[in-house]
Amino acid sequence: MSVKKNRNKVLMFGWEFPPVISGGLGVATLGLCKALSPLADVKMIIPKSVPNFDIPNIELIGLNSFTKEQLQDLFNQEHEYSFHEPKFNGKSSYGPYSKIPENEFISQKFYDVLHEDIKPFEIDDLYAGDVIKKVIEFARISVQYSLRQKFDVIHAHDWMTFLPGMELKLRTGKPLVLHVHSTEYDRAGEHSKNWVYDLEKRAMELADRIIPVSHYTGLICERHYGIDRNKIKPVHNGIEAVKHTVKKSPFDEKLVIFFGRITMQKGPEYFVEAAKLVLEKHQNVKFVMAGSGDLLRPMIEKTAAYGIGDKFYFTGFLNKVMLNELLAVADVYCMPSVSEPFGLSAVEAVQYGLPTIISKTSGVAEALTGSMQIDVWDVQKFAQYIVAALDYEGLKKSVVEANNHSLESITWENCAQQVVDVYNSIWEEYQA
């Protein structure tokens, strides 16, 4: 019988990891790893590591660093390679950021990849090209490597890493913890029952614990994936404290900002609709939509059709330095997401003293209770809140003060301790 561990040896799987990131997933994975390091021994396996990028007390393994000879040695140690091929239904699409053609079948893809010759794992862009193949190759190699490691618990971040987590659970009997930062339900809605959804569901069913990044996401796991609520343990993300300087804006107008992927999930059309209403009464405002995505061009066309194109800046993707420059001169932050598991960008805005307007369908609404919260479809109220945040200093001050108080508990240290508590709850259950 397993016993409770004082210091867990954690085998962790991630897809994004700084400096190779595309969004919040990599930032969150790094934040948790750094905060976990005093509490557990963490070996992090990722697709791509960068030379000389080290995290104190974290053993970082990038599959791209294995040579052909090293891979052959790994696979030669086990003469007959086997893999519990999941049987998924439906055609494939992938997330979290875009889609691939829906003509790839998971069973055929498994067969093709698992019978290829062993070769070095090469990946330039995590989400470009044949992502399904990359995900399966990642699982194939990382499982073979991991079977020769010592660990107490398997911890996998989002669907791209669920395959090795499931396989190792089946082959070693070690407990599996899934960290759910985003779901296919968030990305594509409840009618998208494709193989990514099926993978998520089967992994959740197999897992010992599921850590969604909010109670909101936990309810999605329960209601839309049919998962037992007793093994769902929500843990809010944290954020690193930053020192910032609010700068004088170079613009005469007030600046209202939106940043993130410009996709259906993030609700950019509601931001444009609200801006149109604001500008009917308040001309001294400009709006910034920072980010890229499949709805970028439609949003540009929409502002032109409304005759407000001169009031919008579309910046494209901004790196961290440029984003901080934007936050330093902005007046109001908006996050009208249709479905947002957490929403670290809202917390970043709070760190810069910005009043925040966020959707009720977001995890961060649980943590930033002082924010102005909207139903995304209610663009009238959305517009009213923007005007109020711009014009009423007392309201702005109360929102900022309430959110600053909330920041005290939104730390990676709190997050890491709660994750360790989740690990320990597994050992306590095994002892019972």
Given for the second form:
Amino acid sequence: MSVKKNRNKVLMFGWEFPPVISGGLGVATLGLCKALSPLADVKMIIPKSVPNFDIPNIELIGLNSFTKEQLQDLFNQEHEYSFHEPKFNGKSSYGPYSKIPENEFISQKFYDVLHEDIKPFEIDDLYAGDVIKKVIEFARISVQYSLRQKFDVIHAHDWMTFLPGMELKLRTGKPLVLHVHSTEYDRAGEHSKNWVYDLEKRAMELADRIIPVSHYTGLICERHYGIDRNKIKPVHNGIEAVKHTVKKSPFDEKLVIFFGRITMQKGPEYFVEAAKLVLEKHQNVKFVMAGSGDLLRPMIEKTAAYGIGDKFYFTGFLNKVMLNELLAVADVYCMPSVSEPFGLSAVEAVQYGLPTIISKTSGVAEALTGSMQIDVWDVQKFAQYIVAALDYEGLKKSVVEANNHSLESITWENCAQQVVDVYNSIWEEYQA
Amino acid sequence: MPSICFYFQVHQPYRLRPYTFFDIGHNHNYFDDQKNREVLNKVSEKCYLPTNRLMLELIEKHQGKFKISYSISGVALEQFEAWRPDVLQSFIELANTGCVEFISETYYHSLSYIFSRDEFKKQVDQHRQLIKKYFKQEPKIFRNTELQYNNELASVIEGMGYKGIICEGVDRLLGDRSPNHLYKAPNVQNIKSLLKNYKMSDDIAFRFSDRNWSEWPLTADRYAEWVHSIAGHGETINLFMDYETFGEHQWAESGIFEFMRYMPGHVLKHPDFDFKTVSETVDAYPVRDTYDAHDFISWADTERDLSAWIGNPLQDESIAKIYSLEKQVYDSGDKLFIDTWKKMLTSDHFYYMTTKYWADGDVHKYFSPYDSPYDAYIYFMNAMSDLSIELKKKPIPKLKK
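Right, the form predicted alone is done; let's see the coordinates for the form predicted together with the partner chain.
Now the complete complex, all chains and molecules, led by this one.
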């Protein structure tokens, strides 16, 4: 029998959160929070909050706002600290978006942080400097704070917040839900057996439920982390509806666009290769690569070497307003990601009525079933789709129609409802 | 004396090869000969040859009491002649028994009735010639591609000299009436409409091997009981289905061949029952009521309408463009152009472009040689672009005075 619990009291841990934001994680965490507020009581703990940024019905707690006195109060009655530190396998990458050289042993960090005097939590750029040290500090303070709060379920977003999630589960016995927006496997591929990977794996093993943002990511949890599929419950992200106007393009040529970080994970190389093929047949087209990243320069060099540099615009990083300008005048959107847990930017392109070409190795491919879908290595097919989307009106119409149909169900309300269903599935299990 | 009227559809299209935009302007061979040959070989071995053998056996065994009808598209017959003459020969042997009737259709299994009445008549005539050539019969009964049918078609077909036309027995048109009688369209003189009994047809064609079906496993004598139960309130059970039901859609391992081997014997145990061909059925029974198909119906999907071929932007654009080339193609006077263009009219090309995935998707996926409807559309559009370019290059022959 289904047991409908009263409103769940959710203790949530996030890392990125608007307006302090550097990627899709913040947008997603905020979107979910807002949509959850009518359905559950959410207390959201983040590293850094900004004064006067409130969300109705959400209790937002930035660790940076704790004064020294408040912290000392918390730690006066500190219980013995017992982080279950994942086994360390040596140096490796750990940043969510970039590789940061790491030479120190992480166990030393734990030692340092746990024996440090209590001082206010300060963080500037969420991913700059010694991220792991910040992650441990975040855990240390937020656990002490949380032990004094009332909650039913712990919900942690991505590896940066898994430490407090695990610790609280072990100390309180409350169920732990991990929300997986991306994994170390997505970021570092097969070479991802590092400390972050170990942390993710340990946390997933301990968790009661795992909510990956797609079935695609769920499969990664199952196959690359060896997690029992029965506790993996994929829930797609939503998107906030926007009103937009498609503008008349100031360009004579058609515009084919790629945007996102210019890193291996996003497959910019495939975009350039496909563009080269398209340009053999089709002159009246230009390609835009918007974003920055470690592969930006190599991509510029590649287009130059192919002699198609004059057909490419590299815009560098675009803010939201500029990005919307670009979407308003573009003709075709491409997302050739090698591994993409979800891919919200494809949904943004859909909101602008663009025909979309997306990789099969993306979560969003499950939601935008009517998009043109490619195996990223199949550059021929990729080029075919670009040309066809430019030349054949019926295809463009058909893809846009199907996308619009899909868009109707890509909402944060749907997402939040499914997350609540996941919470309730835990209570049903407890009852049974 | 109630009858079973079997009609089997035999059709294989000329599938387009993955014709990319790189091919445009260089390569004028649009059809995937290798694939088409492979499919034909596979289906010949699994279905056409063993099933034809079985039908011949049944005809001989029941000494004239077992009769069947076929509609074989012109493009299927062409491919048999080119690649599997043994299959063609086995159909000719069946024709020679006198217990097998051949039905008229469009040579290219096309949607031409809807999009070009001229082309439609040409294709029906072309198909009649072919049936005469191979089977020495003049078809008297017509069936349109995928049982696409409406009142107007019935009247046009009557005007072309046919005495019967085949269509789907659609619930929404029949109401509580039975498909087991002959009907007629409200606007015709004499032509009779044979309605498919979709329930009893689908028991064989779709449900036979479905282990979740409450009647599984269906045996020949059980099925014969159902047939016999219409005694007194029905005259003909029209069992219309794809011939590939035998051995291809329902695998040999499902027992479909054994079912078919014994079913006629069980049916004939009841002295009042027999098997008739389509024109014998039309001759034997009177029209009992009006069947008013104002809008198009078909035998496809749950909707039983044209939505599998027409209606999404991919289909609408490609169909409009290919038919718009008609005059240019004929004006060229070039046999190869004309033949290529006609092969591109085959309805399957547009069926592969359907995006009705969500509801009816499985069936389409099964029948599509491409990864996605988008691919089907792109290859078609690319090939058509090339055809169009080639046509423009060709000078129009001057009319002789």
